[in-house]
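Below you'll find only one chain, the form predicted on its own, shown as structure tokens.
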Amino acid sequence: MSNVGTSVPRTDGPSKVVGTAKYVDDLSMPGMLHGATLRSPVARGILKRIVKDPAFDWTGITFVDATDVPVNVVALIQDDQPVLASHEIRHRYEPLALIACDDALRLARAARHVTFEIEPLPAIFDPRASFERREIVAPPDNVFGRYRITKGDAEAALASCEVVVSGTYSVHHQEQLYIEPQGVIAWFDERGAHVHGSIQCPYYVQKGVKKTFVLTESDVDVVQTVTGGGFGGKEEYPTVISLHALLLAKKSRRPVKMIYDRQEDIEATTKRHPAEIGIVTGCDRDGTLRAISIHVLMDGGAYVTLTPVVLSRGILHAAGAYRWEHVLAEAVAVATNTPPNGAFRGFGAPQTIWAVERHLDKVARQLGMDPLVLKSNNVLRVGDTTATSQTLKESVGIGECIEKARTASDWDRKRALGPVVQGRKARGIGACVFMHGAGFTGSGERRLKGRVALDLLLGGRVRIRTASTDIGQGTETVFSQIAADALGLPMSQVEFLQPSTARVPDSGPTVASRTVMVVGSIVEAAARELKERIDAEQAATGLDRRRAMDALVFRAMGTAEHVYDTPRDLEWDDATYRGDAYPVYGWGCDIAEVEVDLDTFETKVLGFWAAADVGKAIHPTHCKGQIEGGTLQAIGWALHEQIVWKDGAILNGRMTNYIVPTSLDAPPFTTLLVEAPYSRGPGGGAKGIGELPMDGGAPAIAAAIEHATGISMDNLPCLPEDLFERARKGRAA
């Protein structure tokens, strides 16, 4: 068989193209209510007292406030947020009492009469201001984390060194905007708690679950609907609107669901940290890099959620796919009375890379070098050292992706060409170069110890049960490639259980480039023991491969469950942040050209090449659609998005007014697959590709601008009215 490396027909995909796929809101329970989330109208303050208009019927209406809640809490990394706010509020949208209905349209009519006595609290949008504490938004210091990575000597080296550049780069919020907004539903029956939803990680709203109504994971059965959708904003934050619709459930007895419209969802949930990063380089005068010195100053909202996560791999990617002989990095992330940030694609690195490309760019321009070639001059390679000390021993595809790219672009013939101004627009092309860890940091994989079982079922099948969940990305499918291969069976044998905390392990959360490296080597491993008990009882009875299945079903021998292994080499120190932070890495170069209207200053791509090392391609078309998607994303965030912000209000919370690239904005793309194995990667060696397309698509654009306009961008996004403050400032210094 040989399933692995052949873009087979997506299993998934029959069922989505017909229309016949259940997605949350087409589900319906007898009885079901409606539930609503009633939320702040102010950035912060003190909660004194929630009024229900005595004047409206409220018969039929079920309502809920903090003193309904068992356990006041979100189970996340930190236990600071509550459920429903019972006394401060410390952002807009903080949600402070919910409604059910079985009637949509008299719930909406009863929201508006419940009104809230609050009284104001100074609110602190701006993350140096609470840095220096000038207000005390989250106790007791406003810091969420912080991280310190060393290694050589940096101020000592930047002192000698003969070049030194100086930036500092920005980047703002991002919106997730997965094509199904958040929804649930919700019920209890003699067996507990059921949260049916559109979910990315079952065992993180099972945990949520357990701690708010003080139960056991007996109790609690999450499953994942269809999911339309992720990108890290279905990670944590669906854990939120589960125990909010079952809280409505328990009181009023009934199911409810939960569904946001897309101006609630873009409002309330969790967005990309903005972020703040100063760097410090030296280098000689013939471009080889020596020192660097990184400070990151993040944005985490009102309350902790996933920061401290966001924050590390932020850092530990600040250095960029570069050797540096001497690194400083620090980093800190704070509170701020704005809806709490969380994951994101990428989450943490693209804020980071596209500081640290930008800076290559600047110091590139005053060595009056080629910056790809600077950048390639000085990439890791086997055998280099991280900026956490970790030596690269394996994978490290970036030199043939550099090529790739170059060549396929032109670059070459187009950089030396210089802008190409034809009237009143101009073209430019840029590069970006980076690296983006697989799988979970340090010694996460160790203390997760993920789960995945496979069982033979009669009549020669096989099912994969695996909290590993499909959000549009492909795991189905995949999964089902690597089963088939290591069992010698065709694709259409294999089948994939719905996640459901009550019947799969749990195999970690889909989130950080994880889910084939890591979950699909331990698929791969239990199918290959399945294939060893299904030979050797070939081999004892003489029965043909069918029968043997049914015959080791029969006597209870058809089930095989396999926990993660961490690799024994891979050594990690938390408190010094030295060591393998990541088992491998995926590589990437990204080159885009674009055209800048010299008088508007709209930006269009006219072409774009992204070369990425993803170990070895399961499913090639699977793997050239996450890379065109994250590119895509990449694109948006650096020409097109942007929240605009009025005391703590998001002011343009629709799709009509949140700008995100369509398929008409999307440029011709090139995409380039380079395969340097990981030899613990499932079928022949796969890594993490998920996060790493979302890396190189701004600083790539922003360079191309510069190269076209002399524009030097620091800061994102890219908007035509920023192009145009920047130009009339000056061109690039």
Second form
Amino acid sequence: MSNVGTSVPRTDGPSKVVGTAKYVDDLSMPGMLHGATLRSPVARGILKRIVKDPAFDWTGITFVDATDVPVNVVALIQDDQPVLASHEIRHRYEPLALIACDDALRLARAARHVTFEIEPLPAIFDPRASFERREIVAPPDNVFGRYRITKGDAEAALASCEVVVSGTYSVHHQEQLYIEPQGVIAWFDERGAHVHGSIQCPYYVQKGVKKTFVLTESDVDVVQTVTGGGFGGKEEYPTVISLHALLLAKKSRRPVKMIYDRQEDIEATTKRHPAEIGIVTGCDRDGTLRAISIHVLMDGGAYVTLTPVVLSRGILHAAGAYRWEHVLAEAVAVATNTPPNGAFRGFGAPQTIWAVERHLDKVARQLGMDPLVLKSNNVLRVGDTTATSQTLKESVGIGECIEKARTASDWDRKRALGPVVQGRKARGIGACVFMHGAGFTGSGERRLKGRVALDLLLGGRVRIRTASTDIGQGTETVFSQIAADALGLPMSQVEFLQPSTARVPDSGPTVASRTVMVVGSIVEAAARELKERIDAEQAATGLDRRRAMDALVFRAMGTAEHVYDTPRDLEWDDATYRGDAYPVYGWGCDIAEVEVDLDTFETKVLGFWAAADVGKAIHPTHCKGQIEGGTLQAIGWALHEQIVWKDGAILNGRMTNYIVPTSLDAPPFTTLLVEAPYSRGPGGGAKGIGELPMDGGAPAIAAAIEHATGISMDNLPCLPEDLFERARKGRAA
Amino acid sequence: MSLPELSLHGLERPDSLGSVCERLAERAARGEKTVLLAGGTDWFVERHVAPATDGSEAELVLDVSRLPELRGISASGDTLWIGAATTYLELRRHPVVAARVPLLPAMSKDVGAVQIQARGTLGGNLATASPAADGVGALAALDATVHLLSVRGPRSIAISDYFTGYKRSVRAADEVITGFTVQMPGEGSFQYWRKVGTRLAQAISKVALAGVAEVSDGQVTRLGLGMVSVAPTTAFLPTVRALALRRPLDRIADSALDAATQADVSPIDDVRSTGDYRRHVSGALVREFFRTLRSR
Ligand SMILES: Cc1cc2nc3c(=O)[nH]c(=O)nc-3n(C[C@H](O)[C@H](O)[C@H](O)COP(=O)(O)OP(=O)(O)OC[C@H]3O[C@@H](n4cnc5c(N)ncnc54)[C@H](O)[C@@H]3O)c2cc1C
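Would you generate the structure of this protein in the form predicted in complex with its partner chain, following the form predicted on its own above?
In what comes next, the whole complex appears, and the chain from above leads the way.
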């Protein structure tokens, strides 16, 4: 019996299709109030006074401000972000006060009767200005993080390279736009604090609640309700809304529900970090890459949140999927007065991969080479060392990815043909080669020690307990497949417990493309242990399988709890940023064919070929779904999406004007799965797939636009207006 | 608009057009606000952005979507009648419209997506008087006549006389739009629709052009143009029309068309696009219209 490798029906499918799945807004509690957040109307300032209109009838309305917060920090990496601002305001939409009421209409009305007296301060929106400290908006020096990677001597090598190319590239904000906005219900009872909500990482929320309310682990239960997408947007942010709901619940002594509407969600929650990346490379005239020097400046927004980690992942991917003898990479993230930027699928890597891929297209142009040939000649292979001097030992399927994508897309012919212009339309084709580290960076997994438990239940059933959430990506199904096969049971006998910090061990956050590869392997190990116990029980007693399982339950031997067996041979030095940055990498080659309208500069993606090395596709349909969905998100980032800012406020915070692609805008996808197994991956070698597909889309599209039109975009996005401006400047020059 | 806010609005469903007019007249005389509900696809969005907070601010909703007098499409000779409460989906499915005025189904297919097409109406599109209204662009190209009714009686006006400014029109507070009449273009006429939106569906126009032309002996004998999102109201492109009408097609130069188009549009920067881009695309669409017309 083999479930792994088969696209079994998803276990959470039926309830979602028929509508019985309960999302947080479908839930209600007796005596529940609705909560709302009152936010800063300015990007930076000093909060002087909160004024509640005395003419308004405040009975039945709970009001909370910073004075009600026991410990006023949102616990994450640094304790710089207040739960509610008490004095200094660092961004527009920053939470200043909270209100709750049992009547949603009165709540909305009450919100209009609170005003804030604020002394405005000059704000900074340009990371460069922040870096130059034109204003100190985050003491002491506006800097949220710095990293440096060195290998060989890049500066010296560049000075002696035959061909030296330099360029500056930039990327913009992106909104996660999960279909279900942020929301929680929270209350206190004799057992402590409870939060139920749309949450990616229940243990992160628990950590925040413990800190703010000075509670211990056993006082706080955080439960994930059915979640409609996250893409990183529900990694750190749910802590904020959970703390808000709990503050209102504490003061009102009632359960409080807080659900953001779309506009509030777009305006107030985290986005992808914008970045500016300068690159200088040196290579031989035959295209052999030698040296690269990279400088990354990332815009963290108003508070630290996860910025240092995003910056780290960004810099670790900045040299791309290539062999370089000499690398110098320096990265800095700074504060600006926009809402904090945070986790978003790819986590810094799409930003730097955009830059290095656009850069290599430029190098190829300068050398007169086919860019895919240049990339393929220099791509990392087993035995090569990465920018952090990690020697790749196994599972490098990039060669096969490139070959498959190249053949399937008919690259050689189409590329050689040059742009095909018919009437007012021009066609072109472009490629991107990339890798993405799977699992936590460096020593992350060792520090975390993710744990999973499997329980035998009476009647021959098995239950998986992990904190890894299914937010639509299929965790529940894939874990069930892995457990069922390791146990030798049908999937129908495996169930998945709704993640709740009171009932599941901490398997770590649902992030970093680690769920299947890392947590899946813990599930597999725990399942194997249970199987051994069952086999032994059967051998000793001669009972049939089902009775042997029950016997183990009766003797309290039915639970196997496992801790992640961190690969021991990984070496990583946080101080020098050298060593095994990731246990293994996912690899990809994306090829896009586009047609650009030479009058309107609209880009239509005619075809998209995505080849991805996933190690082992536990569930091929889910894998393809991740690849298509992630790629479409990347295409949206390149061709449609753009936050329109004015003085730190977002002008297009609605789905009608924050433009993501619709199904009509989606190209026909050809998804090509490559399986170069990872020796420690579950199910026969699975690696992470969650983030990889976000990396290649934008550079491939831009390369295709360039092939079609000659317009070379170094900056995202590539909206028709941007192409038009570039073309106009090109003509003027 | 949230559901609790919706409950602030009274809702009535008058059973005849006459009683709609009477209710409107009474309320207008007392200075009370009333909204006619056709598809609701504009009104709900408007109230979402600016919700009523208490009953006294909330306008009364009169549902006109089922009034037979406002529904239906009929042809008599070369004249086509389109009731104000006709939906985009109805326009897409009507055989006479498809055969004689393919511009309308082409435009309708580009409105929102099928859900909006099933509810949104041509009357609602005009009543909002937004320059981004795609349906109005098509009506402008067809030089439609707008029919209004109130207790004071009916009146009919050319669509080019309808607008008085951004989201403003000659329609009085007590008037209902009952429908439109259109002189159907002749056999072999050229009809053009191109929408440049923010994406392929669920998109508001950055620029769109509707065009109707009849040519005989190489000379343009009928010309109607309506351009969307390039001016405070739907643009009728009078300079372009004047340049080309009753002119031999092959004597209309692109440079002259460009100059005329630029004289007729005054687009702005907004969250969807830039004024510069819109100017550029306006010119390109007009050129494409004439290029295609010439090559037929
Ligand atoms: C998701 C979405 C996508 C959309 N996409 C497009 C698009 O692509 N192109 C486009 O042009 N529009 C689009 N719209 C806007 C809208 O759908 C259209 O303008 C539609 O035609 C409005 O018609 P309605 O019947 O829904 O108007 P309603 O909302 O019912 O009414 C709008 C206004 O018109 C008044 N009104 C309605 N009927 C009459 C009448 N007979 N007499 C007098 N006044 C009347 C109402 O009182 C109200 O003030 C979109 C809207 C949404 C929500």
